[in-house]
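Shown here is one chain on its own, the form predicted on its own, set out as structure tokens.
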Amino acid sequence: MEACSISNLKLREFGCEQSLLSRPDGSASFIQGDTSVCAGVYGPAEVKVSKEIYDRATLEVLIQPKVGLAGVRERSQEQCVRETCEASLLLSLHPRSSLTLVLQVIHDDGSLLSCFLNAACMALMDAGLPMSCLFCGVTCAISADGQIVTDPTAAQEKESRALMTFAIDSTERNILMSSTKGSFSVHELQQCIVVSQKASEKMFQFYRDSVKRRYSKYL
């Protein structure tokens, strides 16, 4: 395979709004380009005995598609989001309790899994849950000619030969979770990881700016 080259490290315009829902303990909407997701966090709350874990909280992630019922794709995405959240949340501080994260697709125009991750992180922050680090999601697509495109649209995803989404932590820029599809070499994977880690700096800066704007009136 050809060696990849970075054609576009730019991310689409993104925006976020927290505490937009009244019933959840924490909520957020996240927009990346034309991709939009709404997230709600419930808990810590009482957990069913069958799901109780004696030394930590039980985390459940539910993804609701824009139309119809959740399928295999949504179940796979739920697992990716759950593994990322479990890696960053301090679940041992809330034993024998439950946390529920609900993600609703508003519109999908590519990079949906990374938008899920970003919405989830902002909702967890809004809920005030203890976390060891923040995280963000970055999606990379490798085109047929070997170009790496970050935060691809749905059209770019369709034309790509490989698609990768990484969850990256805010402290060491380590990879908390990866989801890949298509054919690629080890070298291409390593390049996409480096590109995603660099792109995550913009996302974490947006997190800081967003929280700063929200709480600036209290400072």
Partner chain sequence: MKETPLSNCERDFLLKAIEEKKRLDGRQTYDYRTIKVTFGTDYGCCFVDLGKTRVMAQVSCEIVAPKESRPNEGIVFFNIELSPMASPTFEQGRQSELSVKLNRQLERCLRNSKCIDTESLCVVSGEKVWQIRVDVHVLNHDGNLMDASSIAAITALCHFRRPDVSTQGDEITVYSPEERDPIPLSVYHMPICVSFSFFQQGTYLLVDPCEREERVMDGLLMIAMNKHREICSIQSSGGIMLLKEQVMRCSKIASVKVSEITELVGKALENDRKARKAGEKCGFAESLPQERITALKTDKTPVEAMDVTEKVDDIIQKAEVPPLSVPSPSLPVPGVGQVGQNTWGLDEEEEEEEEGEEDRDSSGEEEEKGTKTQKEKDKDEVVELSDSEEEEVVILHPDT
Second form
Amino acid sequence: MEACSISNLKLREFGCEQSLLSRPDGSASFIQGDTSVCAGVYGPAEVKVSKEIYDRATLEVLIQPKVGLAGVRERSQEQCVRETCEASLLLSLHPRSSLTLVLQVIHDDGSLLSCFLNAACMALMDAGLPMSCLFCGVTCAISADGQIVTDPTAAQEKESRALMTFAIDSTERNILMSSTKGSFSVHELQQCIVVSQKASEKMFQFYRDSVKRRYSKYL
Amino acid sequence: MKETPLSNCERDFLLKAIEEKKRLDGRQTYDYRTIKVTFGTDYGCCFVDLGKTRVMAQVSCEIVAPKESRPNEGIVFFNIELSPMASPTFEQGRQSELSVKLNRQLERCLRNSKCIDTESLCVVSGEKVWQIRVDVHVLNHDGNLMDASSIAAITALCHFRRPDVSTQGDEITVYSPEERDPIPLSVYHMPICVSFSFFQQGTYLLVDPCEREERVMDGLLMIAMNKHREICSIQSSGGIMLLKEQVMRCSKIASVKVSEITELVGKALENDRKARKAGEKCGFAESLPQERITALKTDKTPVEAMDVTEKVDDIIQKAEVPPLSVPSPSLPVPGVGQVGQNTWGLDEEEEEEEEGEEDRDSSGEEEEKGTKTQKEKDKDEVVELSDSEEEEVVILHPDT
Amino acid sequence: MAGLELLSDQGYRLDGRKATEVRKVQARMGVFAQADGSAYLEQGNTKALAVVYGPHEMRGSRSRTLHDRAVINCQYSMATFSTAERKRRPHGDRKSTEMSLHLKQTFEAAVMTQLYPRSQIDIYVKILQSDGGNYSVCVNAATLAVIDAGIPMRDYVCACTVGFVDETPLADLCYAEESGGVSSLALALLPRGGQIALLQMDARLHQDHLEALIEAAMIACKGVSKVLDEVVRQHLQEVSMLTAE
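Could I have the structure of this protein in the form predicted in complex with its partner chain, to go alongside the form predicted on its own above?
What follows is the entire complex, opening with the chain shown before.
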């Protein structure tokens, strides 16, 4: 297939609020356009003997949909988020402990998985858990006429030919996790990866800005 | 996770303070915490903040077959989810005692009091009715989940708009929000729960207990009322003994509180309606408090995609050439179960006859050669395709 | 509701009772030899069977042991043949769990649990025939069973369901009256001190009528407690006569 046209790539407006819940150790809500997600982290805390690992912390991710009970789709999203977090958290600093990350969908208007990843990263930062790198999630969609769209809305996702979400780390812009749907060529995949890496720069800048703003009273 | 036990000194401190009419956050005995009601982007989504307790309610609807005992009434279903985010003691598997209690309480308060007109939810009597589903998610537990959930549920029901439906004979057409304006539900009255907690065997009473106060309380009395001073539900829980005078006093306090809360909810609904009419953007995003340093918002940002194409071509070139794919997926290596001679009947004579025909495989053969040279050496022992079941196949010798 | 007149002009209800009359209560104690305490109670057409085991060692989860009191464990279930339509899920559904919690709460207030630390008392109640006032009949039956088991209580626990029709409180509702959309209030009372162990009300009722309703419930409960007292004394007489010989 030919290369897609890449022009006019934008990220929707995003916003985030940290420490909005009093009970969890770390919490954050992340908003991308109309999609918003709330995340809460508990940990390191006591772990059930059946689930304990002798040299690492046990990370558990729970995704709650807005309506109805969690199903198979939520389970697969939980898997993606968990593997990303396990790659970046320093789990061996807290053996025999549990880390619980709970994500609640507030509104879904496309790019849900990347919103989960971003909210998760901000909540883990807010909880003060040691991480080797930060990560962010970026979604790319390839529309029917070959255009690459970053951060698609639900309507754009429905009309797309392929949908890809990448979790990118902050130190070397490597891909920590990828989840794709639909058909696309190798060339298109590489284009989307590079586009996501470019977009992730904006995300990391946003992380830096929000943390700077948060601790502005102490610095 | 197991609940961290409350230390004795904390318990004694709280009880002593209550005896002196002092509360942890400085409220008076009959004071509620600040209640904040905000709405989400779509109809039927609402957030309630009762102090630090945070609750989200979402109303959705779908068309189902009605119950046999009530063929011309719609169905309303309530569900309170205690999210593990709200408290470390809440686990994902439901049916804890608290969960059952809250769910039953909400059902009794809203369903038995008939606050929604279920007969207007009927589309085709006996066959199709609307099922309204209210999901309440508890996001942060800082005491008094029942009140917050009831406020959230009834506000979300008032805020919700269901799609318009028209019936022509047997056919039902459901109109999307763009085609026809969605219709609000007909809510007769708004029942709101007020919780009273009792301490020291019923001597002291507090309204709207926070989480610490809930841990040391002896029992709870919950009264659900609407602003017309009709009691919709009373429930006492915990092992306390009440006197009639206490119940009457609580009901008087409840009527005052309920009218205040109903006014607040009404104002919030009115503001939201005006904002939507004026075309402003509504939703959770808009309610993000900008003045706080823990919150940050940016606008739409473009992503620079200048050198993407060059980078991509670069990457692809540098990548290794993937192995060429084999045209036929069936590589007839001597089978695992094959013992001894292949006695399936491809005789020597038949092979010779077929060799003369067919040249179809020439291109395939060349690719095969290419594959053979690139792959490991053991593949040289791969038997020719002539052992396959196809009879037309002819193998050209490698030197042709 | 169409048709059924819950309270006629002369003041008679569907089954001929007056507004403040409670249905006929008949009870027997000690119906099971194996259980520590048991009782069978009929209130009108509603029949309930209560069985008590305990106090005994904590079974099941040792972690729920309380160091200074006994744990009361209640289970409420309805027989599948108890209602007009066969009950498909006799226990485990939300309503039964809620009832069990209410029963537990009621008896925690009345039983002197401080006398048995680190123990468990089991109360099982089964409704054999349901004709309204399920909760009240269960509580009355369970009271007799607890007394039969010899577990000390502060006072009898009597319960009654009252409804409100035409500005009049009706004591002890039957099924037809309950399902007629009448506001019903269930009250569990310790008669001597006038203390309310459990108060539960559904459906709309204006605040001004609340006092009258609670008052009517308390009077009805006191009436029931007299009957229960009679039953206990008679049972004791029978038992003492048998053991004396």
